[in-house]
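Coming up is one lone chain in structure tokens, specifically the form predicted alone.
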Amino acid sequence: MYRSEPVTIDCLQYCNWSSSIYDQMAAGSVDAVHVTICYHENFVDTVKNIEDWNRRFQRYPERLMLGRTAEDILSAKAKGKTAIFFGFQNCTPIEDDIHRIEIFHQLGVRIMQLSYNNQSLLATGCYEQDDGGITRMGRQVIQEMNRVGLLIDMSHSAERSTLEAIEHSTRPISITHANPFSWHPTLRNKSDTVLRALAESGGMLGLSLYPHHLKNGSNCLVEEFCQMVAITADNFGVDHIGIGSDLCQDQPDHVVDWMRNGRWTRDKDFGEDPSSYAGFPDDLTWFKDNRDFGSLRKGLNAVGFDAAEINQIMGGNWLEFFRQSFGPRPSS
């Protein structure tokens, strides 16, 4: 249960970063954002992405700071900044070297998906027809992530793999950006079986505002989204949900090719109906950028959440979860 001062935390964005976006974060009072620094990059390319972020911190010190701990979020809030938490949407940067998990944690990375749509060395992605579950290396990587305090994320992973990750991990895991499959059936959304196991194990779900994950797509209304949040809270507990918007602001359409296909194929393979992935979907009318989190707060109030519950969903639950997740596992 969240008991600290109100914070706003978005647990997934992949934007075309610019000073205008940082200003919008400030205008929207966004205290922390989990940013994607890897889709298909290898070790060296991912380190270069960290270098790029270090230059942003140097260039915009009045707006941004690196987030390593949950307390950095409160520090950022007090200073009028946004804490940036690094995350991987794939395990490709560690390649086949388990020792790199600790290295990346030392470099500031705090969240890693075990697979991104496809089969990886660790787990099966949600676009594969056959789900073999967590691999031998995957079990070892989960153990190492638990040890150093690197949060497991199964947002793009398949059903069996996600359930096995929940079972094998000795620390609660996350699904940082997805919605219930029962509300909108798409391969990226999660079954009630997964969401129940996630909640019962103490894990966290970040509800996504990306139109492909929403009923009625870009025409989804704030009332419809917030009703879905209410149903999810009723089914799995308000303590286990937050926001992971999956905001991809100001990105050119060709970036979708990189996100979906990387360098692993010569073809365009979007996993689902290719016609729906011609480029980025149209924005929601009520959520276009970081200034619009206020609209979400109002919408949650309109469907019956009280102030304390809204504070939990908008960031308090993530804050408490990060306190449990980002440090080394205590010695027994």
Given for the second form:
2 protein chains.
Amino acid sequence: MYRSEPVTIDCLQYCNWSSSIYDQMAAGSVDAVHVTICYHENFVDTVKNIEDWNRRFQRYPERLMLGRTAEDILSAKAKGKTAIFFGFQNCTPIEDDIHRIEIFHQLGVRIMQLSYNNQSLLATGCYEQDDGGITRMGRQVIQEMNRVGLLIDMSHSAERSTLEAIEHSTRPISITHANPFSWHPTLRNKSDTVLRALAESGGMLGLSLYPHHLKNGSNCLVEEFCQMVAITADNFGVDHIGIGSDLCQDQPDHVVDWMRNGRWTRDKDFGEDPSSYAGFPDDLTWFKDNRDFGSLRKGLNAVGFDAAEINQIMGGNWLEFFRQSFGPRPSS
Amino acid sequence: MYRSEPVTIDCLQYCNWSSSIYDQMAAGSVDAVHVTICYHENFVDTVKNIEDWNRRFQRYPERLMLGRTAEDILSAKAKGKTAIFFGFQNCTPIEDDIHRIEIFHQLGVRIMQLSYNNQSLLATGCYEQDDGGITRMGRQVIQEMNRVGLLIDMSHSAERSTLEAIEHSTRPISITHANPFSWHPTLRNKSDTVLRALAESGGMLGLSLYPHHLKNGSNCLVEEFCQMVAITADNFGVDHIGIGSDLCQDQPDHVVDWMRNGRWTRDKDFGEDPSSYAGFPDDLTWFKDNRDFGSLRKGLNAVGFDAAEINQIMGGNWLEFFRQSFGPRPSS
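Instead of the form predicted alone shown above, give the structure for the form predicted together with a further copy of the same chain, please.
Time for the whole complex; same chain goes first.
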């Protein structure tokens, strides 16, 4: 399965970006990161977020480059840079305009979630009481995402919508950051039914290091996490898993408030934080920043993965998957 | 029930507005019209549509005035004008921002549909295959619409969402333009279950003259329509019905294409037109413009309504309902 030199790819981060984080990416030899460029931002605000990234690429050319293709990751690695892949956690930026799928692809966006916690115009989110499945517009948008090569991500979507996205999409889809519900039962984690359908259709799961997705939360041990990775590989295949850390480094607490509440409610929503605490959970002791991927590699080794499998999980699988996913399908 | 002097109110029109239409409103003694100011327009485009109306009010002060309260209708009548009430056929203009409910109320908007044919952020539309009911944001928005006094309209919404809107709303809601499904079975018409729940909660139904909502379509006779009004009054109470003609006078066919397709699909959607004809249906012979409400009054008389009941149906019920619906609830 794994056909390239070892790469490290993190398929989700939303940090308070700074030069020290880019230095940590270099120190950790992180070759590519899927970065969130919007939660609830509309079209214009998302374009502004892309402008911010364009300025970062100009300001830190020795550290960062825009990733548009899988090959860009190898190019970044060769130059000691990190390739940054743009992703949306919600479909808000396209508003009600299907033609913006192509516009955003032209602007470098490669991954889009069809919904974020709540109902969207396309699909239901994982915190809704009921899930009506992929909507009329959703079916059209999936077709368009398949056409231009914008990868579908169902990390924050509800069960039925996720199964229907897998069914309607003619290309494999992703869940970039979530864990199995059977390991830690929380609305954001995914059922075995979903994970099986995802793997069988050729899709990819990015395993998450966000404390609310982990057994024992912020106290989860690296051994426990890696044991979960081993079980997930046994159940769904080592070819279908990678890392999507959901690292939210250096973010002030008002950011998680924005993620949860956006502009959709006048009340406060606390997501799944059992304490109704309106802030980020505490960091893991063994995964705090981009220098800590080495501890994961060691942990995976300790639970019995061999070097080739570790390379797959730490980036090789995402690399192959990105090869198939970004851009129009090669004509057969 | 009916406590004011006779008024004529049409609770939905979307015409290609012109001075000849305003003259016809005056000739037909139409005292108030709920006009659609958006289908798929976003916030900024809807503000522009309000600007267009503000210019019309300035240009035709002898004919038109903005309606903000029920009393404005009596004031318009006294001056020989027509009071124009702004309404949205979809919630697109608020985008994902609940705070815009109050902003639009301040700008004069008085009625908003929670969805238009498709799934919205708030509710499911009548052309979706499945209906997950009112969403998390939808419940918050209903509460906010109740607070500021923006009337909920479920004309283009699906069954379960409509029943849940009635249930969640602490103020009566409306279906401004639709007919009973039992009379003409089409996805846009409403089940007896919905109409009963609507009436029992104090809500209002505006009976529609749009050919696709009528038995025999464009060939429906005034006698047939008025017979349907009589049956609806028998079943759900004469206090709960009015007219919402859905008059789309002088509109070019690209407008119905916009209504149906907006920007949500790259294919063409033909709504419920059985012929897959991408245009407006033919006009009724007996209802072509605002001068034709007299023929409706005659037709209602012919099927046995008395003068007081005809006055209720032709405007009195809407007048009373608007008194309760627009603006904050009077403190008890």
